[in-house]
Structures are given as structure tokens and as C-alpha cells.
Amino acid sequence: MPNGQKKEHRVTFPNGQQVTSLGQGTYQMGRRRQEEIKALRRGIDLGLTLIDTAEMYGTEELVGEAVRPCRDRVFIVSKVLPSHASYTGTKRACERSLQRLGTDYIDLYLLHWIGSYPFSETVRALAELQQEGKIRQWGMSNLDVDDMEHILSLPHGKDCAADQVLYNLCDRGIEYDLMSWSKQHTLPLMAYTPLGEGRLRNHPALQEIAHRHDATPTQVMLAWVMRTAGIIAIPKAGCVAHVEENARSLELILTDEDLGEIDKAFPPPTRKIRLAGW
């Protein structure tokens, strides 16, 4: 097996819970909700369990009602914002995705990105919703290695269980400290827009390795992504379909070679930069 491959697609978070290295996102659904929430149900079927949402998307009722039948098969994620994210603020947004999501916990419930609310205000309200059973975990989003130590040395601060960043074949600067931090704190990463918002799938290198596996460019980016141990994927997918064909990157090894003509076409960071995002 090729160096860095995952012999499994698991993630363990830190209160021992484990996900498929595959989820899926709802960024912007809600436009053909039906066949989305089909969508969602046979990812689940497949194995992909972990639904990314948040209250900015507006697709927390969508989640909620695709999920009502299989709620305890599945790992909800869901996200505050950051102009909401004071003590009293981050309660009370927390109440609102409850309701709209039709259920009494979330899985894991993130600060969408920084804000200008104290990072402590924040933590403390996610320890206290974290003790009342109303989430189950907390994480941050957007967040590079100097806020997330900050957020370790708070009271709590190391029930932190997660860090959402954007990471695709061209926004790669997480490979440069962010990854190697998370791995040594054992703080699962989350990868959204894995597809580079699907504008990469023509890139010839892509092309000829999604040939050579008989594959597609989108299986070769999401294996690509998850490569690597502690980092879960979450392309959005609003078809069964392309459900479907994600899926099937979970059967994706790729080789040293593969993996040596992916850096040639987009190389990998050599010095520290700013983390892309919201």
C-alpha cells in the first residue's frame, strides 16, 4: 500500500465516536430539496453519516428532515456565527439549530470563523451546551495553528475536538503547520470545498490518473484529500448520483506515482501561508 495511505476511511474524534472519512456538505442546497434530501438518505445508506451544516447555509431543517428517519445513525455538524458567538449569543443560536434541525443534540457544533467576540466567551457557552447534553462535542472552523493553541490554553479549551478548514489540490496551506499540529494533538481536521468547487475536474494530471484507476477526476480529489489519517472530506452532492460517484473514492488507492504528478501540477506550500476562508 502506498506511503500515507489509509488502510481504513475512519476518524475517531476524541470522545471516541467514529465517522467515515467521507461526509457530506449542504453549502447552497435547498434549491431542489427533494432529490437533495434523497441525496443525503442514500449517502447515509452508503456509509457517509457525517451532514455538514450550518445556520448561515439555511439548510439546518433540510438536514433535520432528511436525517428524522435514521437520527441516530447520523453525525450532525453545525456552526454559529460568528456575529452571534457571544456567551448569551452562542446559547441561544444553538437553541435555533436544535429547533430547525428537529433534534435534541448535535453532534459537533463549531464557531463558524472569528469573530469579535472573545474566543473565551464562545468556549465557555460551548462547554456549557457540551454539559447539558446539547452537544456532544465542540470545534472551531477557520482557524490556524496561533488561535487554535489559543483556544487550547482557555478553561476547557482542550475538549476542542475539531478544526474545519478549507483544503483542496489548490488551497493547500495547511499543509505547511496546520496538519502536522493537528495530527500531534489528535484533532481531527475537516476539509471543505474538497473539489475546488469542481473547477479542477479538466486538469489534464487529474484526467490521466482518474484514467489509469478507471475513475473519475472527482474520486481522485476527494482520495487525494483523504490521504491522509485524521482528515474528513465533505463535498456537497445534491443528486444521488454524484452521491454516489463520491462514494466510490473510498475504494481509491493512489500510488507514490500518482501522488508525486499531483504535486507537480499543484505543489505543495513551502513556507507558511495565511489560512484561505471565510
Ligand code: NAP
Second form
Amino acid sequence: MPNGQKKEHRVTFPNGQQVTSLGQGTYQMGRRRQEEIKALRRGIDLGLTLIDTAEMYGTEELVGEAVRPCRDRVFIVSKVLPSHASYTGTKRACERSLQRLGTDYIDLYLLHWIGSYPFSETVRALAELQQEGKIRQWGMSNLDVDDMEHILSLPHGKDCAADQVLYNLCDRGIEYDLMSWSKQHTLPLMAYTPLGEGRLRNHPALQEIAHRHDATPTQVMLAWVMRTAGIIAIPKAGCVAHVEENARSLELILTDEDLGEIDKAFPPPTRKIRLAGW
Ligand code: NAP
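Complement to the form predicted on its own: the form predicted together with this ligand:
Every chain and every other molecule in the complex is listed next, the one we just looked at coming first.
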């Protein structure tokens, strides 16, 4: 890539753990299991050590198998379903996830999205799981600013370590307020569906920018998500070639001209847009 500068691509969690700002998603994995395990392992070797799973995805066993030879180098994120997020339900769900993952601890355990159990119950269970060493940190997913404020106001709430939210070129809502709120609270954001599920890469503006950098549109999309400090992109890639292509986005630095063209093609929000959650 012509732009020879190196960018520092590390994100630090509140407990001091650091990860590369490019991780690996696993939603809808399992159909090509061996190829996907190979892809995840190649990603780990390339430094993409954060792996995102959830009890809902049915990929915890696959992730467990992929990381078995290198568990201590990997940062596992998993999630409890809202329908299990009562006090006892959260604890039981975590035990089941640990078993499926074949590990003693989860690095970051999230509430997948808002359900009907009060946050206070879920957070009490998460805090206890953390004290017991079964999870290193806990956080939220699909929560907007007002709900994150609520979490922080609860007993132990200030231990919340991350929010995982939808963020890609077509879904820029978090730029209106959640991004600055997170920065102010030094709380990392994890950007899910950073490639718009793979649908955006034929856009002419992306192709043009990619061409200038001798890169690909996918790499432009990822570099764009990671341009802001404190954001971790977690694309899902089901084969080694895609993982290697995605990893090279860490070397791509977008110019002001690129960013201007992206804003023209994919305008930033000018008003509050509620997070589109699950
Ligand atoms: P995504 O990462 O935006 O897109 C995945 C798609 O992009 C797949 O079809 C993949 O195909 C394709 N792709 C990846 N790298 C590529 C490359 N270099 N070239 C061409 N195509 C490429 O979508 P996502 O899976 O929805 O989101 C990513 C992760 O975020 C999920 O896997 C999950 O871990 C997490 N997530 C969290 C939530 C939540 O509520 N917290 C919601 C959705 C997703 P191949 O498989 O063929 O590589």
C-alpha cells in the first residue's frame, strides 16, 4: 500500500487488557467447520486475537476447538441471551458457555441485547461471575446512550467494560452521540457487521478509493471503521483468504480526501437515530 505510515491499532479495555482493533466474528459459522477453524487460527496468527461468539450463534464449540492450542493468546467474547438474563439464568448460561468453549474463563461476557429482566439483576450476576473469575470483564451489546447511563448508575455498573453495536458505512447512527459518550467514559466500542454483511463492496466510491491505495473495498470499509481510537471491528470471515485480506486493512490509512468521499457517498447522521438492535 502506498501509504507507508503505521497506525497504532490497539484498544485497551478498562482492566488493562489490550487487543488489536480488528477481531473476528463467528455468526453463521458452522457450515464449513474445518475451513472456518483454519480461518480463525490464521487470524489469531495475524494478531486478530479477539474472537466474538454468543450462546445464540451455536459457534461456541467451534471457537473452543479453534483456540484450544492457543487459548492464552486469545480474547474470547461471548454473550448471554436476554431471555436467560435473570440473576440465576445469567449464571447458568455462563456455565454452559464455558463448557461449550472448553475454557475456565471468558475474557468479556456481554448481555446480547435488552430483554425483559431488569438490568440490575443481570449486572449483579455479571459482577459475581467476574468476582468468581469465570469472566474477566463484562459489558453490553445493542445499548444506546440512555441505557448505558442506566448501567453505569447501578451497583458495580462502572465495571462495564464495553458496548458492542452495529456500525458500518450504512449504519453510522452511533457517530451522533454514542461514540463521543464512549470516548468520554473510556469505554471501548465493538463494531459488529462492519462489512454490512458483505453487501457493500461493489459500491463505486469504495472501489475508487480502494484503487488509489492498491487495496480492496473490504479493506477500505474496515480501515474506515477502525479510523477512530477505541473501536474494534469484528468482521466474520469464513476462509483464510478473506481473513488475510481483512488483516491487511490494518496497514491502510485513509486520507482526508478518502474520508470526504466516503461522507458524500455514505452521509454521517445529522440527528439522533436509535440503535437498530436485535
Ligand atoms: P459482516 O462481518 O459485516 O459480514 C460478513 C460477511 O462478509 C460474510 O458473508 C463474509 O463471507 C463476508 N466477508 C468477510 N470478509 C470478506 C472479504 N475479505 N471479502 C469478501 N467477503 C468477505 O457481518 P456479520 O457477520 O453480521 O458481523 C460480524 C460479527 O459481528 C458477527 O459474526 C458476530 O460475531 C457479530 N455480531 C454481533 C451482533 C450483536 O447483536 N451483538 C449482531 C450481528 C453480528 P465469508 O464468510 O465467505 O468470508
